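There is one chain below, alone, in structure tokens, taken in the form predicted alone.
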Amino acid sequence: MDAKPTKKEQVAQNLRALYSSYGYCRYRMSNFEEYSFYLKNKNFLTSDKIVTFNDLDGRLMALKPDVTLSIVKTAKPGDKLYYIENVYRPMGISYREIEQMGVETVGKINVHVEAELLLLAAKSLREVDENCVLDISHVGLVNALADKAGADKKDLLALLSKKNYHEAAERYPENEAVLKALFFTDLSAAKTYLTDKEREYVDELLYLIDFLNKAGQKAEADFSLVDDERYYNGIIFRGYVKKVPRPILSGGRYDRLLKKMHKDFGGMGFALYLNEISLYDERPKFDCDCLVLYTETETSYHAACDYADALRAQGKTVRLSPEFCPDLRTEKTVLFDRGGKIC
């Protein structure tokens, strides 16, 4: 009898089918890249701390901390790719292996391409939990409002990412109305402070949220999503589900990254962090239904095997062992004596 798939395994299987149905092809990559590649693009990474080692030919290599960078390096216009890969990033005082599944599309990016990718992101969240939300922002819009707030922009964006309006208002009281539009994601008020070109960002955001809501997906605007504008432009987003206190999905448009790699087309993608889904897998009450113990005789061992096989044929999970397992949680324990009888 096959073991029941975990929540993570089921989600990954469903997402493979979902992405394939939209014409995305599976992308596979090596676990390693040359360290110099990441060094050149360290501003795109969440951390500059990378696991490195010397290859046999003397090159300094790195365990990949990111997938998008590797895809973009060889990307061609029109590529629509999905992947299941592990990346290695510092978490606290140690490195952590993070399993993620994601989607990337490169080429001509218009609002309809954005809408499809956001729809896939929203559907990905629903595969994890129906109780989910996709928060969406716009780098150009947020930066335009921050520029008009008469503040230290870096400091203001740091406060915005923490949703700390009270401190921002104390530090920069001269433009309270702009701060309120920014910190409380007031799209209508935001338009009054923007140029005609910048108002197009609001219209783009409104269109995408309306598109997703009409498709039955929960999406909201949230200006507190702040990312590195040296690479990201336009739409950025994060996804949340009920049981996980952190974003389980994140993504955005990264035309500037492609331009830095001397490519004259756009790109957009997202990653879903599969590790977080483990919170949905409740540990069973028992590790197995039955522990079957046997003594060091052939008679005892064969009798124990026959007994275990009979239980497995009934759909039970059985562990066979020559010694007692004190940490094993089992509903039933059976011991076969030297003569092959249950005692």
Contents of the next structure:
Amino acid sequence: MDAKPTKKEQVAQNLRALYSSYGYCRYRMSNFEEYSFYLKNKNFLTSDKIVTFNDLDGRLMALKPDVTLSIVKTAKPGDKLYYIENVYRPMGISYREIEQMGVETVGKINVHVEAELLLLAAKSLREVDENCVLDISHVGLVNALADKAGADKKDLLALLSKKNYHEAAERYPENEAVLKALFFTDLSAAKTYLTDKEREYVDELLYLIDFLNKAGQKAEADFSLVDDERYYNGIIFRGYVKKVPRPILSGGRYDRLLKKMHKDFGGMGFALYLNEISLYDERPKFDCDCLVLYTETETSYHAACDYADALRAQGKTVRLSPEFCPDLRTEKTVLFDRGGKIC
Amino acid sequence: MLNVALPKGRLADKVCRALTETGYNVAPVEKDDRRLVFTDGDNGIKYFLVKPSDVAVYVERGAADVGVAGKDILLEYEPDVYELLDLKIGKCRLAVAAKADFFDELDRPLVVATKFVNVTKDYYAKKNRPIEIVKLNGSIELAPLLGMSDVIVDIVETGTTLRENGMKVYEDIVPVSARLIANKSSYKFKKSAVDELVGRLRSGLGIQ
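Same protein, different form: I have the form predicted alone, so give me the form predicted in complex with its partner chain.
First the chain shown before, then all remaining chains and molecules of the complex.
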């Protein structure tokens, strides 16, 4: 077993350097916020289930389920921030601590700001795995198309998020062509159903994908990404890497969240789920490469020390001990006798 | 290599027939031995045989790239997967059934025996009808016969079991059939293999 850093540690270190090189500043926050703050914005969160407790003064507090909300609460236009924080969310039947790394940019958001943020997202994915893909959609565009399909929008978007075209076509047969454009992410067909203003969404999406592809990043349009339009208003995206069965990165433009907080500027950001990267680490077979045992003489001890140091210099992990360690799983165990010889 | 989770049991036979008709080699799967993993090297597919209710778990967690699961299971567990195709096989329905002399007393909660707890809760919440759920894992029909529940919510295929036990369907909840599901991440990286499977099944089964 090598004592080298885990993939997660390497990625976190490289991304800190990457975000700093683009002028993003580190943001740190407390583990707790008042529960009422999350309650007001619960639809922005991935779940409304939050770990709560009473503080010593009786206030109902929450273990933070999200970082973006806290950042934008106090953010000023022009802020570019990155963070590494733990959030607490339900997964399956219990709460889990999730390590997140992310960036947020608030203020004036034009297409160049969007392009930079998407480039950082794509580069973040590549830090994890070269074999990655960034899916991009546009909330305004998808909602405009969904409106034109003449369907129950909530129902249609739920089907879209599952690429469930067969049920959508069965339930809303009157607008098959619009549904096809929506479910099979056909950008040129989509344009034919949109107003001039809405066509700008398609151009924005095409520009950003072209920008990323020219920068050597793999990015594709996928309308099946669906987010709450009460908070998100423009570009949204998800990142996937080969070994992880879930999206490892998620982000988007959330001007509407800021508006809800009475702030008259835009915002965009993403989070990378660092926990998922552990799938890239080799599974250790041993707790320690070598256990070096010595007997109670100075000669034995010094010979054992020299032996252990030589192994450590080769990058091996070595435990030196005067007694056998029954629970330690090692590749090799070496015992030095009273005369300093290996027995 | 595309990893495909298939449900064991009755549905497996129908799915295997569909796959064979579309040019996939599932002969080893159909052989009744105790192996759980089979490889079709020519088509680059590895099949796993798993419990029908577990197919969605294998696919959601990425152990299988695609799988065949009943719509009932997808409605109950709501896995975060793509639902790419209605295979239109294994057709049945989720329904409310009760003894032939059942009378719904509206002044008390309805006692419902089922293994589909979430579907049942949703269905009666939409009807604004208070209920009490008795969670069972099999032989659901027994519950009203022994007075343990007023009604059941369960899969009904032909209705024979119900009839033989003096019961009948009172309300249909939703039609059910087998669906081809895919892991969201796998679909990004194995899109051509998944799309080929979808295309071949679509044409082989005559699905529009």
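These numbers were taken from a predicted model, which means no experiment stands behind them. Residue numbers count along the first chain shown, from 1. Basically, rigid core = biggest C-alpha set you can superpose within 1.5 Å across the two forms.
**Student:** Please say whether, between these two forms, the C-alpha of E34 moves by 2 Å or more once the core is aligned.
**Tutor:** False for E34: its C-alpha shift is below 2 Å.
**Student:** Take the rigid core as the frame of reference and indicate whether the C-alpha of K316 shifts by 2 Å or more between these two forms.
**Tutor:** Yes, shifts by 2 Å or more.
**Student:** Cα of K49 displaced 2 Å or more between these two forms, core superposed?
**Tutor:** No, the C-alpha moves less than 2 Å.
**Student:** Once both forms sit on the same core, give the Cα displacement of D337 between these two forms in angstrom.
**Tutor:** With the rigid core fitted, the alpha carbon of D337 is displaced 8.6 Å between these two forms.
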